[in-house]
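Form predicted alone, single chain, as structure tokens, below.
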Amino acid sequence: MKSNEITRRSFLKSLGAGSVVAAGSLMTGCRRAAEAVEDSHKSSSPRPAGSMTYRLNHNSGDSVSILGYGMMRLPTVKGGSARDDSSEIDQEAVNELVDYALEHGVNYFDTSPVYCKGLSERATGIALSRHPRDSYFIATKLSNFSPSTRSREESQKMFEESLRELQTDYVDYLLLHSVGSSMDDLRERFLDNGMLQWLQEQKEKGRIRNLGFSFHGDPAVYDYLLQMHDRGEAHWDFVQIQHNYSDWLNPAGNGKRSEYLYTELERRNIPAVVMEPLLGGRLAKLPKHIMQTLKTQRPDDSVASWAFRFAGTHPGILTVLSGMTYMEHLQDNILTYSPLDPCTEEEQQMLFHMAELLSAYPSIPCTRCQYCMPCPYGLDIPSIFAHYNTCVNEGNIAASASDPDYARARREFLVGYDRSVPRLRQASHCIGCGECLPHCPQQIDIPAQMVRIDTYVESLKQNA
């Protein structure tokens, strides 16, 4: 198996051809949705230019693009994201995005059996199989969350199905998906059933080239897995962590400082893959006064680019994942990393100050991962939190009826709430069953937040 080495010359050659794809015919609905993307995720530059930055995986010799494509928000025929939209995936649009990414140096594609309601691997396999197999790296996961998939037999079936859907006979990067909720969960999914040993055997056979895990949750589980590495009971070729300037020193809700997660990997020389560089999109949609500070420093750069630059600044980062639904996001992120301009020490300190300001806002640390879904009572938990957070960031949360801006904020919140979340799926229908609690990587007390939001909504209605 050949490692993927893309030279500057071949990249610049492909860059010229890529401009044709940039003008490709995405479906009309996708174009409409793209036009509505926040300006904070746009830069003034019309298209990517320059040469993609690559990082070397010393375990396998892979030269990996610092920008990785997260295939969890693929476009749909209705113009939305398959993470939120139940309509059919727009395979033609996926193909165009993948083509453009490859032509501009992106070579790491991350998927999972559970992404896009179980259809991400298939769409990814269709798009990538049109290109030479040694021109890209596939990362997928053993997502055996459900009790029905945790046996050795069912977990093995999931891995084999991933290979079929991805149209490949080997996976470049295989992750134990979302470990960390508890030691009991880790043991049941990967240790007591012998799956970790089986995956290591598949690596020896060449069916897995790099084996790692993605971490959410209890730092004690994280430490245990790294101790396994230290003792030689497992060899982690890479580890996927949540890493952004907000979580570096001041994580919200889950107690995980990404500084600690990253440093523990760096001292073991284990490459890190970054997830949530934008913290579920919140670092691309900042409060206006914070956004203005960043725009003053680099007026031609998008607000999102600051988060991506920070994520890639640390040398132990192998690649930074971004779930890119629209061409505008893909182009902006390629521009940020072609090449990467690392954050200076002064810029990092400014971002940490921004994070402190953000922590003063009563937002909910939801990243819209959808692991809490489906709710047995039909609530759209991620959309409820997303609307609330948007109103916080845009100043549409009024402290009281005496607030001089109360009428406008009240109207914006209530009208937007009904537009964003159907009434039968709103917070008022939460019964506090707690089914969602063990599945939340951010350890949000979801029922308590539902009560808080519903209480606020009712107060707005009463003050009509």
The other form holds:
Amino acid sequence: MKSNEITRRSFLKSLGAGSVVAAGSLMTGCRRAAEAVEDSHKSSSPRPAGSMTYRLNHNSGDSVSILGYGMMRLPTVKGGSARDDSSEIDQEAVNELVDYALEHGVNYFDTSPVYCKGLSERATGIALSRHPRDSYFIATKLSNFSPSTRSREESQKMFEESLRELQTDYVDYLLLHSVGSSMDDLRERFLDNGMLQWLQEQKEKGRIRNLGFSFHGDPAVYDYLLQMHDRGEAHWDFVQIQHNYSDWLNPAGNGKRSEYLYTELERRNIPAVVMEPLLGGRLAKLPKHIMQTLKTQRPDDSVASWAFRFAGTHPGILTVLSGMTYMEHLQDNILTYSPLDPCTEEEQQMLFHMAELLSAYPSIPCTRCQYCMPCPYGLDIPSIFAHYNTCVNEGNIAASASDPDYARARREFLVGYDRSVPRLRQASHCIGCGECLPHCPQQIDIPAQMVRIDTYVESLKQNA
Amino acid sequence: MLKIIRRVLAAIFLLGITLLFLDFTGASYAWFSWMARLQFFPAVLSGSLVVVAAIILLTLLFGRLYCSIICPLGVWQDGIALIGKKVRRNRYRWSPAKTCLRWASLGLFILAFILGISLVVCILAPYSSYGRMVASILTPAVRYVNNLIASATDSSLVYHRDVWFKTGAVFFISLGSLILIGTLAWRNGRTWCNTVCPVGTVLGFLSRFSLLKISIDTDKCVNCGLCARNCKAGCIDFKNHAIDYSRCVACMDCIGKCSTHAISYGTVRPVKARKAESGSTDAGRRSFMTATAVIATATALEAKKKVDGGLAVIEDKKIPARSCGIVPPGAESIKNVSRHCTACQLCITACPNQVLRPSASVDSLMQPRSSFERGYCRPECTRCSHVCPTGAIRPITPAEKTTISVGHAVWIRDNCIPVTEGHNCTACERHCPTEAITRVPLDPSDPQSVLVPVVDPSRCIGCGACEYYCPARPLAAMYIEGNSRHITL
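Having seen the form predicted alone, the form predicted in complex with the partner chain:
Then the entire complex follows, led off by the chain already shown.
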């Protein structure tokens, strides 16, 4: 988007001075709250490039940067994100991004054994081990999704493997990864095999500093886990939830209202870690007229910055994770959070209104998390959804063949489709086996959406 | 002046016909497809009496203008000869007609046609030779260039087109024709047209009686021989002031060359060309029987999902062994194709779905056959039926297409995903445009049983959607068996 580039350009100009200030506060005892910069709620216009906002985790005393680095969309040597193409992770680029992030006050790095085809932890370990261990917090997960890794032995092995890959002997934040698909799933992965208890033992041994879970899906599981906390059967030092202005009141598809998720945590004084603040980038790439509304208010700010400011606004938010593949994204996010300028009540209301407008678009709530991949039949599910959503945003979905814009929209859709997804990996090749269904954290009915997109593509092909 | 008109018209025809083979967008068919229909032998095959009569009339009136203007192979040879002439001026000389060879070639052609030896017919037919050369050599080159441009731009106007090596035999035969005819044209001008080409022989016979023709005014002629040395047909015997009108292609080159204006184009009484001894045979014929099916097979790697991301390897599909080949809707029957098709490859270059490819089997070598590893015969497309100039594939509408059964789907139980993997698969049923495929329980006594497809042949049109979309690889669990005669449903 042109406007984004302009923002970046003007941002880069102002960056020079800012980075010097930020570099001054580099790695200064980030674990001690006293030294951390507390939330500054002063409105800043014109924005002075100050230093990163930090939030206190009262459980462990950690002072965590409000911007957390999600290591799930690492850059690859081919230039894209490791989630999207099959080439190797570009370790040099990862090192550069991590160095820059640390230099500008980011101190929370979130990874998982399954990210980037299982290569994220190693890349994270390589990049972070070049810096003092106490200058950052590592978050990783017990990602025992596959039936073959659900046993106690295999799950323990997975944790030990994480430590090895991350080149460390303790994890600052450990999450039960993506609980919520069902109670059975929770029991099988963490309760019946004794893994939760084992993890608590590891915490006592100091190998895990904070224990929490990340949640997607069935609120019954969420409630159950919080009740465990209330009853003292477990202690959650933090919880990771999907939170953004679109999910706050009107989550797309089968998503859960993050207002509920967040309020439940705030009530219990459990710090919340935010994932999907941008809905997989969808809140950074809005339909034109919504983008214009935001730009009118803050012409110099990126569209993404609104989502990040909203995600960080609530005081119970410990950190907001962003999977930053490109230096430009990292720089933009650092700018947004140095320091955070929380959304005012009016701004929040406006964003909720934008979310409502957004929900009228027939886009698919895919965040490109790639949990569904690889599809056993070779489909590139996230790319198919991404192309469809792009066309929705750009108005390239024609309602009918009599639409005056039909020919152009048809060409843009079909040509772009073949460009972004190889023929054999397109929606038409979905056989409806349903392997992907339990993996989708957004609970998208992937096979049904594939049929919907394919029906649309067929109608385009048959009506020139 | 006449020469310039001839050249301009010839260039228009050559460009138009070449464009038909190169244009993958299909836009040029609307403009230039009539040029392919004007070709003599295709017109004979398609039974276009009007076109045949018009060409005969044209020849009887003006001589072999057809060979100089309409026939792309002839015009292409003129182009080669033009460069040859630049390299060495005045390179031709009069040569006696190789009449025996000409009639032998025509005889062979007719005999092969009657006996249904399509390969011989296809190799000798001039328009098809040209089509094949363009389709096998120039068309892929143009697509590569297109893809280079496409990779450098984001515009939706230029985009990637697959280039694939279809059948080795066609490529080698085309290359052989290119080298042979090209060399002959470079050295001796119209040798191919006047010794081998069956159309050239037929029209040559007619042009002897044409109304308008070249003649030499013996009063003006100074016997310099310049005309003969610039006659690409080698048909001017300047010493006897005789012209072999059966070989003259009415190119008008000699008129301008004559410094004494002794040569003119008009009505004359025919002067008998001197019968000549048959010379050495310089036209060789080759046949290539190499049939190679190129199937790149990637080793599939079925990895169980443990980590996120990545793409499963998709193995290439193999061509199933069909006991009867498939010809596209409009072709009516295998027999109709083998009787009419001259293997010009126009339908194959026109097919946007990568279904048509030249046959590799000896009895139908180079003629179109359908297969579905790369796409299927899509319901909205009738392109091949509209480009065919010979009537091998007759024009149909998309509506007619839905009632023509070119084949029928056959289920191979042992390849079917619900049987081999134990989970349901909707691919063939979902994509079947005629609802010929439905799914029934594999084990009727088990209410939880996986469903497997069954085919209703009375609804199946053989479009190949099931075969193309079948996820079983490398061999699909559904494949199309051709109907040797198409059935109207």
